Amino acid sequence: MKTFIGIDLGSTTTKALILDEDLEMLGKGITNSRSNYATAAAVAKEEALTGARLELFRRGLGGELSSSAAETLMTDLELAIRLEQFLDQLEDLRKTCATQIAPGQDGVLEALDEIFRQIKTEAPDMFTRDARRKSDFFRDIAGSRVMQIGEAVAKQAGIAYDTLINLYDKSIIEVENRPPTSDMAQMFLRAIDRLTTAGSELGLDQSTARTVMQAALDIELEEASQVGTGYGRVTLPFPKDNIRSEILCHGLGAHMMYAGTRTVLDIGGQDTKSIQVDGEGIVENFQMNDRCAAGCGRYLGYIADEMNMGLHELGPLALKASKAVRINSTCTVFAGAELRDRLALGEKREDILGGLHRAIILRAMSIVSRSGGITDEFTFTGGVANNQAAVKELKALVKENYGDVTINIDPASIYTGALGAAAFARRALDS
């Protein structure tokens, strides 16, 4: 089977997406961009290949299950695979931490083993349908648990807590920057075995599930073409003809998600761009923010750090605002000072965040205006499109300035650039 891969190497996250010859999505993957762009691209691509095998398994089910039972099985299977991946990386992290122990640090290895034993024991509960994880990135999940469990273990063992945390800090980057080494086939079959009980409840026994999975694994996925885009695209080892600008890829990607798209707003980690496209997804005009990351994903990340919150918590708290505090600047450099001033004046955190989100969208709308305004249909993409407070402000301002316009927001909007890149890779086969 010929496949076409798009890689969007962003400043904060790297995305990969795989299409088949019919422009149907096979798989997608995302990871932190880190300091090593080459590794980030490899990890995201491996995640997309994992997704592709899952999709081939789903297609291979055929009429074995009802549609609802098949979707439930696919959800459980994906979670089981994520668990297997997590456990593999957790073991890698344990071994790497052990190599960092200095001579004479008595009891440290035993303490480390206890920390990782506890994390391994609780891991299955973190990958269930009802589990609420603050992040899907290994570093975030593992780091949080190492810090929480490590404090109690260090105290019990009579070891300095900082000693354990320093071992983690020295090891996590090495582990995170190591491309996946697990045997994909064995990992998928182990995941199937984990679902024996769930599978039998759904009417699919272990033997049948293994047979369907093996058939999916046996399909050869030929990489016919790859196209790279994004902030770090020039670092990709692709020929010049296989590199496309973010503007072109986001325009085409938005068109593929919603064929009626005429205006695209993308708020990513590093920049904000407004793009006007024609009926074929070809860019007609665009505008971007200046060089600073004001009002972008990195700005929100900085605000989250200042408030000691998770990035995903900002939107829900902002939705609770009873008023929008006026924010004078969306500059990352001055954000901390203004935030502290507002808190010192007695403003509520939710009201401050409400004002921050409105300021971000106002800035984005000025960029949209400079690109030519909004023409029906309007598609909002990028990581900030998953922030419901930002979406609420956007919808209100669009209606206020442009009337009733169709606003499209895909749950997978963060993959828009990678989708456009993969589509360009497919087009290259016909050119």
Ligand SMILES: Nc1ncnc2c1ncn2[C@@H]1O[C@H](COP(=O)(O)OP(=O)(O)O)[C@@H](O)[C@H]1O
Second form
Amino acid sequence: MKTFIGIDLGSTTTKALILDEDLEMLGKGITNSRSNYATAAAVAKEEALTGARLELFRRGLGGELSSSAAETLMTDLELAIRLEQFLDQLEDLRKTCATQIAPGQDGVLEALDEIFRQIKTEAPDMFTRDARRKSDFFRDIAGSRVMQIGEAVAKQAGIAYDTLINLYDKSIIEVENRPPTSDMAQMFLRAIDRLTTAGSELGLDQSTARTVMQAALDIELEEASQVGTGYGRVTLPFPKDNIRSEILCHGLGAHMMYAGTRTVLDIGGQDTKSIQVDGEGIVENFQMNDRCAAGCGRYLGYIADEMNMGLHELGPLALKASKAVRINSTCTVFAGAELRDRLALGEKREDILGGLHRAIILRAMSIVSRSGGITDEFTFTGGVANNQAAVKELKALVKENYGDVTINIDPASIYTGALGAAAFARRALDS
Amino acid sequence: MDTWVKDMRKLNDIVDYCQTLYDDLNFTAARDWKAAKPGRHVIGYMPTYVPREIIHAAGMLPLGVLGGGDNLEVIHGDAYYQSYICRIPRSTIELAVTKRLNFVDGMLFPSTCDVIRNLSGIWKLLYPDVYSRYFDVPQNFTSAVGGTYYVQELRELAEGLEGISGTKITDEALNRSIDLYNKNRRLVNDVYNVRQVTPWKALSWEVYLLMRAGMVLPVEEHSQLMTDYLAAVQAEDRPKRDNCRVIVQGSFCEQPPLNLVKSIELAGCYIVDDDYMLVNRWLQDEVPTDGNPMENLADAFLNYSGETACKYVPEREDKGKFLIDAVRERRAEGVIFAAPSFCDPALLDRPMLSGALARENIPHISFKYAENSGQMQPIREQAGTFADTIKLWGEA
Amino acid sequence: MTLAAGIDLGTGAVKAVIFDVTDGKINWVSRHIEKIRQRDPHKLAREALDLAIKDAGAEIGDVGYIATTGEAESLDFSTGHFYSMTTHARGGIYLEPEARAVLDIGALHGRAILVDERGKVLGYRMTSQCASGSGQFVENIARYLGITWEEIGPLSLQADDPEKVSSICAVLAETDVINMVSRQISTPNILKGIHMSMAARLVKLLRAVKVTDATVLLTGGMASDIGLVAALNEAMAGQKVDVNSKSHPDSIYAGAIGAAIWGAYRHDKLTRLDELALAS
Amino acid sequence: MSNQTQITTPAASQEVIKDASMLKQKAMIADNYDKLTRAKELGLKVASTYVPGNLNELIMCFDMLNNLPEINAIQNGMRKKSGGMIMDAEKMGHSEDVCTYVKADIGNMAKGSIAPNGKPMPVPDLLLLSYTGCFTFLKWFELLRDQYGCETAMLHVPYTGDGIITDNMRDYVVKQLKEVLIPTLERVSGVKFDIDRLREYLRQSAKAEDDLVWVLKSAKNTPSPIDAYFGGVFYIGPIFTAFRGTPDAVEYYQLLRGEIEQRIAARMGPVTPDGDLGEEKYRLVVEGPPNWTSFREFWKMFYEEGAVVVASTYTKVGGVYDYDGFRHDPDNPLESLAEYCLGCYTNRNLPTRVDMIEQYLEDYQADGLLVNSIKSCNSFSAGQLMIMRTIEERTGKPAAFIETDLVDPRYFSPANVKNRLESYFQMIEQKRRAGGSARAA
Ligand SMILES: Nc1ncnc2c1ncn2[C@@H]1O[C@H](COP(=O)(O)OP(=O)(O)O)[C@@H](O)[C@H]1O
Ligand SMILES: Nc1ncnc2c1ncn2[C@@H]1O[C@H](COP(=O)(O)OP(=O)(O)O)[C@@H](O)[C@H]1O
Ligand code: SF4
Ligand code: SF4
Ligand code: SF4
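Structure of the form predicted in complex with the named molecule, please, following the form predicted on its own?
What follows is the entire complex, opening with the chain shown before.
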């Protein structure tokens, strides 16, 4: 079947999305851009292809299962596959770390093995339905575990903590830049086997499942056309005609998600943009932040680092704020200093975080205002839309300033640009 | 008249009252004044100088609009200004579009710099039906040339105001207003003098708030408030700290956050003169209260107004003289240049002024702020080092 | 014996020293340094002080003056506070009597301080808002490149074709660096590029305080980064600034040292005043 | 970075724009710099003054040479020298935040004020501070006076805050001309003022101005034979600088007009550094000065995409001749000088600037407005977002906003500007395809 691929090479994350001929989504994938762009694109695409196979499998199931049972199966399947991939990469990381050990460092290898043994043991629990992960990226999940477990292990073994962490620091980039190598088909079949034996209450027998899966795997996915967008789009190995500005892609993507959208706000890692679109998803006006990266997604990243927290945890903590702390500077670099300033003044972490989220959204609201404000349906996209505290502040401020307008936030909003790009790829076929 | 003024004697009460006025981004005091009698009008003005006497003589309240400070959340203002422009115009716009200035019957934009100048145009585009005027002053200081031009500008301003009120501004009324403002200026100078002599009693941030009150109160009330303050502060017994004495320069337009004023003092510097709210002290001498008032006002402007970055200094030798004189008169030990970020007039003036100070061996430092600066640590550090140096190595 | 303690509470680390100042003779007794790393700085400051006092073989009651500097104005156990530039200037002169300027490069900002031979601050300049030339930034990049703090300097010295970092903002500079990695620029060349851009800013500070023809002592945490020191000297040579920049193994203590010495000075003065008062 | 291909000076770009008019301008500029740098030996006095509201005809009446610091800053910007000069000025204590023209000039002075011909510029005999349309001018000349210590004469040109030139304003300027400037010029130069000489120069000015306006209006053709921004800055050179009122300028504009007539006849587009423009895809109006340090790179982002600027406001800073038909007038010499000063683009209030741009969009059938916001220049930039917003509302045409600087290379971020321009062009294109605002054929 013909597929259309959109790739959004963002400053922090790289997203890939695959559409079929009817503009139905087949799969999507994401990875952090903090590495070689080409690799990032490849990794994201790989993940999107995995998703596509899953989607084809779901379609293949047809009426075999009740919709709720199918939903459960799909979720479990996805988690099982993620776990497999995680373990693969973990093993790769262990091996790479081991090669970095300088000669004569006694006991380091043993300590390392102990750390990885522990992570491996707890891994299955990280990929259960209600597990809370710090992040979706291998770098973040593995990193935080290595550090935490490493501290205890180092103490026990009498090795310097820094020694262990340095090994990790040196290896992670290498590992991250190696696209997954394992055989996808085998992985899928292994996972389906496991789930159908364990979950017999699904009412799906193993051989049917295997047949459907095999069929899904056999469908040939033809890459009819591919369009790139995002910050790094010029570095993509595509012809110029297959590259669209992220403004157009976000506009179209948001329009496809919510046809009534007239204003789109996108807060990404390094830029914030506000886009006005017409009823066809055509861009009428846009505004972006200036060269200063203040108040964008990376700001939250710095804060999370500073507080030793995962990005996913910031929002929930900020939601606990009980008092408004006014933060006026959104300079990313000084965010940490300001934070310490406030902590020293005795403010509570959650209150400061609340203030920081408000500061970001205030800045975004200014850009929205600059692009002409909000008249009708409003869609919030980009990675920061995943952050509940940011969303809360946004909703409040939109209401204060523009009254009761519809506010759309799709759980997959981070893929908006990639969706638009894929749609452009589909259009290219027609023209 | 207003009885509450008479009851107010305690220093704390006066300062609290000023703080309330300062914090009130809705200008309730001015709104109440306007609502108290039908037919009253309020005319807003921005820094640095407008002849408030004329507004007063028209029976109107001059309302100083000095930006939004550090408590206003600016959303729409940023939609009108790029990041490399100072803050005061954007927070002023924010005040306007959030309807906090909707009771103001006219706005004056003095010739302070191109930013305020262009803000006058934005106002005309946003509020075509509200009276607004770019208020120009001459940069030629001879009576025959600049004076003639200025008198006519003042007349045009008066005509504009008459258009709003529907009544003529008589010479008698204007002379009366000049008299009231003369008195107000005397009191302002008294407060500054008291602070100069006993800076540990009249704390700078209190004086600041007291002067800010003059931006929103009728002149009569403001004068009364200063009289009360002077009495209260003399009675106050406050510890004298081992601080050095400085003049703050460059803050004539966008205002520093109050915390900055406090931080300078905390870090060991008594402020013995400043250029905050220059409109209070722009005219350096009494304006005659008889004769042709327009000409008298023009004369005072040409001959007796202070030096600031918005005014041309015709002679090279005179540049910085005003500041050096102030250092001498106030017995200051140093100068702190504190200018708003992106403020062309203040920042372009600074090298010339600091050159003049250096020639006189007067220590000085400089930093920038924004009206909503939140981090005071770098400011304290610089002011503190300055104070340390003067204390550890000063002449004494 | 007059003992004076100096505590420099920075954004990156807490430094505490004990000095013995008797009859004008200045004697460094003990020291302690502790990286902050998301811990309560005030508690750390107290611990550092206690450890330094212990090393000095003394008790808290023996210390005549506890002087603080850095972000420690509100420490409750201090006798007095001096501001960073005052203390770095004095500490700088203590470590390098020839120095006529001190360049303090810490976790978040750089300061150039012009001093005279007695440690008096004659002028200074600080880096403003943007922070790409700071320790924090280098630390982040190092983490990203997968190298340790100690390796930065030596690696930077190996550069053969340094790549310039153009952005003024640390966030954008980070992206620059990411791009460099994907363009396969070698780690030494990236580091050297960063050092060069930092050096350029720092030289600008030095020129702004009008340092000419003098020895500059580097203080603060970054003083131990030999890559930066080399880049600085090159930049100065390139800009024909005739100064010689030096580092000192104890550079990171400069602020604490200055605080202790000024503390002892004030202690002396106050005691004399007290004696005068008693005598009268 | 390839330095070989950059345009160095308007004149030196002749390998690119080879027309006779270009050669003529090059010779004029070279000759002028030659005179300036030899002023002492030629026994000529020099007045430094600004482009907006410059009183070239009056200065000529006293046999004085006209030196323009802004033009020197531009020259240094185009030769990529301004960056270093600005940093020098900052090292001398000037703030990072202020206008970079001033700093480029001051940095240049510290280096001995070398003219483009490699020789040092003379210390001016007079600083003629015509304070028109920009407050920074006032500070700039105070700074220069501080350095040079030479005589300064100030002409205060009031701002037309209500969009009109009042009698009071005109009288004030005329009075200053009579009572301050002319006596000072007489004293400094030793030459007596002769009003008939002034009339003659003004007559020449008006002639050249007619042709200039014709040239600017030629952009109403489709395709436009000129680029009214990137090309425009060359076309306005003579009239904005030391040549207004000279026969050279008259001749230059006649030559230029002839060349453009030919282009129109041949239905040719504008000349670009890479030859004639191919297909004209987008017609734009631009507000704001250009970036000089990456002038060619910047221009390329336009012509590569087939974008032509058909009208610009920057080409009106040294005098607005097209919008309401102002000409220097020999019959009312001093009054017309006053009106000229009062009417320069940045001395007009924001509502008037909006009206002008709106009219350009319509008259020149442009697809939209592009604002190049200059970090340095409050006079231009403060309020541009409001201009943009109002234009969008009134015309329904799309506008875009980019941010650069005149002569500070640190504020030209090519990737950023290109990204916005590309998005803008794609947006216009997308709109057109959707059948919305089809372009007039
Ligand atoms: N799950 C999440 N929870 C909270 N914030 C997130 C999450 N995912 C991404 N973000 C935020 O989104 C930012 C990246 O957004 P993205 O749209 O991918 O940017 P870009 O396109 O520039 O790479 C991150 O810096 C982070 O702040
Ligand atoms: N041995 C070291 N280990 C880690 N960081 C160091 C070391 N030496 C210097 N640094 C650097 O110095 C910085 C702290 O410098 P310092 O002068 O103490 O700054 P501050 O006074 O602001 O805390 C750290 O951010 C780090 O970049
Ligand atoms: S360092 Fe901060 S203020 Fe400076 S450009 Fe970066 S984010 Fe903006
Ligand atoms: S702060 Fe300075 S630049 Fe801003 S409006 Fe005031 S005078 Fe102008
Ligand atoms: S502010 Fe603008 S008009 Fe004024 S000197 Fe600078 S660049 Fe020229």
